[in-house]
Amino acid sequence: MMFTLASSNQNWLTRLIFRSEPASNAAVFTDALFMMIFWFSMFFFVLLMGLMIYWTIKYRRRPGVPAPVSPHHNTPLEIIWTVVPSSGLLVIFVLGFWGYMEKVTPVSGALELKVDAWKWGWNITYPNGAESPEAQPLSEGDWDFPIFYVPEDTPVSLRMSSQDVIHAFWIPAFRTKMDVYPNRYTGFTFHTPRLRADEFVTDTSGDEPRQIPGRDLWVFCAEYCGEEHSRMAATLRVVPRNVYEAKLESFMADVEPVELGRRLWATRCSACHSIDGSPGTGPTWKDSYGYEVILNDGTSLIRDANYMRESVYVPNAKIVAGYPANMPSFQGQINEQQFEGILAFMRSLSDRGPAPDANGNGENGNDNGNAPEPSDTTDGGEQ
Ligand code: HEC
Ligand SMILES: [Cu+2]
């Protein structure tokens, strides 16, 4: 490409407009094209307004001076003022289309990441099925948002879909955003920057925070998607390849079911389900497992493992009274091991459902008999 990161030099104007350094060659190209359109428009604005003001004054009505007859046609002039600006527009179109194609065309050998969007969060699944459990606030005192690791100097292709409404995956430093739809894949490709020797980020995943080579780029949702839209953010962390590979291994290493459940809750359920009893879009998980729930058809049952499983995979089968039926299905999103983790986590939050490993309950995965209350009432509720 003719514009590369090396040729990027920001001045006060580009800093004012773009706010952040471009982090890829495609971003440098986008900035250059934007500035070209800016100066193109500026040139014609100043030219036309200048001539207009000059002529308004020069040919103003003066007493005793008869109004000059205006010429009504001049073919050479009309050709010039049509052809010159249109060829400028043609150049803008060709460059814009070219830049767009560079971004949306998948590159062979690119790292393929699956991006999931939902109200209100992002998740990225790596090719080996790993998911990053790490999170950090974007600014001091803010919520935690997930951190997604990508290796430096590598082409990355995103395959994105939404579980509910339309979102838009936006990485400002790449000057690229793309809508994310339910029931359809979209995506774009970018080349991650090569790190400079002086770039470090803080890795808080261990016992002690430590500095590792890396660069954090912001990710936002660029489509207004509901009340927590502004909190639909994440960090894209560019790290050296060996750090990236070590991270993927650690994500895949065995995690305790309760911990796995907590991570999944934090990244995928916490927008709607609290764990401290406070109300949300969905019912809280505190003291939920093992307790009675009243459904919107007036029946009731005791929340057990099968009910929880159905709620996750077929959420509309039973709707809790007083709540909207807007929980997305996690069919195909949450696998068996992950569901076991969520169940263990929910049980650990309830005084009627100690986690299976807490006192040996539920080790066989069969939940019958674990509910402390007799569960006969369930039958009436379920028909
Ligand atoms: C967009 C908001 C939203 C998200 C995200 C969400 N849920 Fe829900 N959930 C709801 C709503 C609303 C209900 C109540 C209506 C119903 O029963 O479907 C509910 C109900 C449930 C129930 C039944 C709860 C009860 O008290 O009886 C379970 C279990 C559940 N969700 C699990 C999950 C899990 C696990 C996740 C994450 C993997 C999740 N939900 C993510 C909105 C959400
Ligand atoms: Cu969104």
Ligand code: HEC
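Residue numbers count along the first chain shown, from 1. In this text, rigid core is short for the largest set of C-alphas that superpose within 1.5 Å between two forms. Please read these numbers as outputs of a predicted model, since none were measured by experiment. What changes on going to the form predicted on its own:
- Positional change of G50 between these two forms stays under 2 Å at the C-alpha, relative to the superposed core.
- In a rigid-core overlay of the protein, Y313 has its C-alpha displaced by at least 2 Å between these two forms.
- Once the rigid core is used as the reference frame, the Cα position of L95 differs between these two forms by less than 2 Å.
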Given for the second form:
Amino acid sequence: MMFTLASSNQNWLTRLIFRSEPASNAAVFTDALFMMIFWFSMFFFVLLMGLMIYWTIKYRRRPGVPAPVSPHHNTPLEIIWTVVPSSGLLVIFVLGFWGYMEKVTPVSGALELKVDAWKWGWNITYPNGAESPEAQPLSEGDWDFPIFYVPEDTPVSLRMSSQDVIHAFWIPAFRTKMDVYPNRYTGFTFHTPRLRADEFVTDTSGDEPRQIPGRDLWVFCAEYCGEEHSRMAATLRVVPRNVYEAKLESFMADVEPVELGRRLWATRCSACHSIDGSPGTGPTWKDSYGYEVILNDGTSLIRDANYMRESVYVPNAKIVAGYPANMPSFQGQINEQQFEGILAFMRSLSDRGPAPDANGNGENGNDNGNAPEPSDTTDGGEQ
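For comparison with the form predicted together with this ligand, please write out the form predicted on its own.
Chain alone follows, minus partners and molecules.
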């Protein structure tokens, strides 16, 4: 790249336009190219508008003065006003294509991350199969969004696909947006920044919050994908290499089924399903397991383990009354252990599903999905 982070010196206009400093050399190049286009356009706008006003006044119609005969053409002038702007546009094209190829061509030895998108969430799978269970709100009172860890000063290559509709993985600090399609892969490459000595973030994964070296970068969806599009977000957390490796090791550590389910809910399900009984895009998980539910076709059933499994893998088979068929299938996206964790967590949220033990079973070791007989009342939160 012809521009680097070390040489980046944003003026007030650049800060006003981009609202944040670039987080990679590619972003610095993008900012510089944008500003070049801005001043190129500004120069010709002022030149052409100035000439138009000048000639409008100079050659205005005057009483008693006959209108001059317009020339048929002026070959040198026509060549100039064609070649000069076209040359500028050619330079813009070459620089833009160069910057684009830098972002989509994987670097040899880059850390490859698998990105999955769905309505309305993101998930990243690391090379060792780990997934981040951590999450945090992006603003006060907001729900939690997943945190994805990457090491500092490292090339990273993303391989992305969607489970439902077209999304767009957008990291504003990298000045890059890339569409994510179902049934095919897209991706781009970026080089994470080197952290400054004064950069710290709050790690809430332990018993007590603690400060660790790092920088949080926002991730958004930049392609309208439905009702909760504006809340489809995540955090890309850049940390030192030793912190990144320790995090990956902790992600792979054995956890009890209920805790595993809670983590999966926080990173994959919280955008649509609440756990406090409040309404959302999908039914709440609070007091869901073991209760009777009315479906869109007017029939009713008990939400047991079999129903939960079908809802995860074939979500449109039975739709709860009052809710649209928005949920994507997680077939092939979560394994059996992860589903058992989700089921264990849902049971722990219901007074008809006793909290499971460390093996994910009920108090009596019963894991066949049977639930107590329902009362005459139904779950009002889903009607």
